[in-house]
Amino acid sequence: MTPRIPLSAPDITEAEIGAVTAVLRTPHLSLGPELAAFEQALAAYHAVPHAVAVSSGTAGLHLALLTLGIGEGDEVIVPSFAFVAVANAVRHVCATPVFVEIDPVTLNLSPGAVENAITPRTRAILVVHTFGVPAEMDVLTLIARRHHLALIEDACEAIGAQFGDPPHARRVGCFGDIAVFGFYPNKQITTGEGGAVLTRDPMHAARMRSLRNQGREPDAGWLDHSEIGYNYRLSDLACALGRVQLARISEILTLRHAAAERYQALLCDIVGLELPPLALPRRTISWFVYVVRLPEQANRDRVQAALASRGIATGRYFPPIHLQPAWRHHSGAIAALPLTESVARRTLALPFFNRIAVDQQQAVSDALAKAVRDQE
């Protein structure tokens, strides 16, 4: 049964529909002008020279690791409290993900835990800006430089977020050697499926453009390949959608912040419920999801079932990667991560999207308050 209040919903206007329809009237459905226009817009928005659009954020992570030369025998530090793609991409290049602990407030990588996990085999730190909250990029950048490590930003959940003291704050995605974005339909902006990679290095950009297109060089023939590559292209239809979405991002982020503020006011009196911070020092949050932490005594499955019975969808963000069946016996999953496991047991994502209505949020609040009270 389709939930009465979904967990997420894309925000598509007539402008996006018009842009996609216009592409359908051209012969350029892939590798055409909309691809270049979307890449240029992404690069300009983030004040970096190069953006490479790809078929998904996962594809972007894969290309980032390949381009940085990370492979067998190397270790990459990653959070376990994240979407599984961050670990999968590391294995795709035959490297080892090393799972480390998170900060209890931001839920991002703990810089201290990162420092403690570095070994002679460590080649990179893969930083996830979890739930759109910027990680502590100044400290993590210093750690990476001190140990001569690559720094990769997974900003798939965080487009538009900023880190630093005004007026010198910068958008996430411009701190690391390479940054990756994702545009799945539940993200702040969407291309349907798709992602992008940002870099300041023209050699990195050129290699990723080749790798995404079966290893072809720009001036080579369609059947000529300089190296083994992948079909990680993003169609012009998707790029047209993304270009218009990006042009609306200020409006979109404002709507999402307002929805977060409403939840904060509606939920603040539920005893034992921990709400996400609305603001943090040196950070501008880009609201991807609204995730609460249930009281210790609450049974999350029962809370979810109670909300589902009233037509309200919820999500478990995130089951720790190191406890997933696919990863439980992997060599990178041997460290104890008590904070990650404790937080993950209690997290619950509530319905959250650009156009969520006040009455929908009130219904979610009422249902959640009752479900929590019923377990006291």
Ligand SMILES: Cc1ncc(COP(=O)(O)O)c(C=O)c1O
Contents of the next structure:
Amino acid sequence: MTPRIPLSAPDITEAEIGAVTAVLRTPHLSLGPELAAFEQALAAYHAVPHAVAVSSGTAGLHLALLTLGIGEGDEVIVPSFAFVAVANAVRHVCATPVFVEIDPVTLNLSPGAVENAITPRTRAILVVHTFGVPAEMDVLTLIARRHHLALIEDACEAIGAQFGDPPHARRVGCFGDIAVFGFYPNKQITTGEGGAVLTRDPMHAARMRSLRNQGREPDAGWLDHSEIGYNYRLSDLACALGRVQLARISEILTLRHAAAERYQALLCDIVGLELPPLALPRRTISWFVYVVRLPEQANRDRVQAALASRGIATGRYFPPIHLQPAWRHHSGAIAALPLTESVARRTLALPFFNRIAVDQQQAVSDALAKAVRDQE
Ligand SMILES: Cc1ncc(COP(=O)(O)O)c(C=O)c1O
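The form predicted alone done, now the form predicted together with the ligand:
So here's everything in the complex, that chain up top.
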């Protein structure tokens, strides 16, 4: 049954429909002018010279790791409180993800834990801007420099977020050696499926363009391949959609911030419920999801069932990767990440999208208040 109030919903206007339809009237459905235009728009928005559009955020992570030369025998520091693609991508290049603890407030990699996890085999830090909250980029950059590690930003959940004190604040994606974005329909901006990689290095950009297109050099013939690559291309239909969404990003982020503020006002009286911070020092949040932490004694499954019975979708963002059946027995899965595990036991993502209506948020708030009360 489709929930009455979904967890997420894309925001597609006539402008997006018009842009995609226009591409359909051309012969350029892939590797056409919309691809170049979308890449240019992404690069300009981030003030980074190169953006390479790809078929998903996961593909972007894979290309980032390959391009940085990370492979067998290497360790990459990652959070476990994250979407599983983060660890999977490290595995795709035969390297080992080393899961480390998070900061209890930002839910991002804890710089202290990162430093403690560095070994002679560590090659990179893969930092995720979880739920659109920027990670501690100044400290992480210093750590990466001091230990000669690559710094990869996973900004799949955080396009438009900023880190740093004004006037030096910069958008996430500008700090690392390579940054990755994802445009699945639950994201702030979508291309249906899709992603992008940002880099300042023209060689990295060229290599990723080649790898996404079966290892074909940009000026080589269609069937000339200089290395073994992938089909990670993003169609011009998707790029046209993404370009309109990106042009609307300021409006989109404002709508999402307003929705977060409304939740804060509606939910603040539920005893024991922990709400996400609306503002944090040196950060502008790009609201991806609205995730609360249930009171310690609450049974999350029952809360979810109670909300589902009223047609309200919720999500367990995120079960720790190191406890997933696919990862539990992996050597990178260290014995315990108590903070990650305790946070992940209590988190609940509520319906959250650009056009969520006040009465929908009121319904979520009423249902959540009752479900929590019923368990006291
Ligand atoms: C932090 C993070 N990394 C990577 C991904 C993977 O992106 P995609 O689903 O586009 O492959 C996601 C997607 O949700 C994500 O949230």
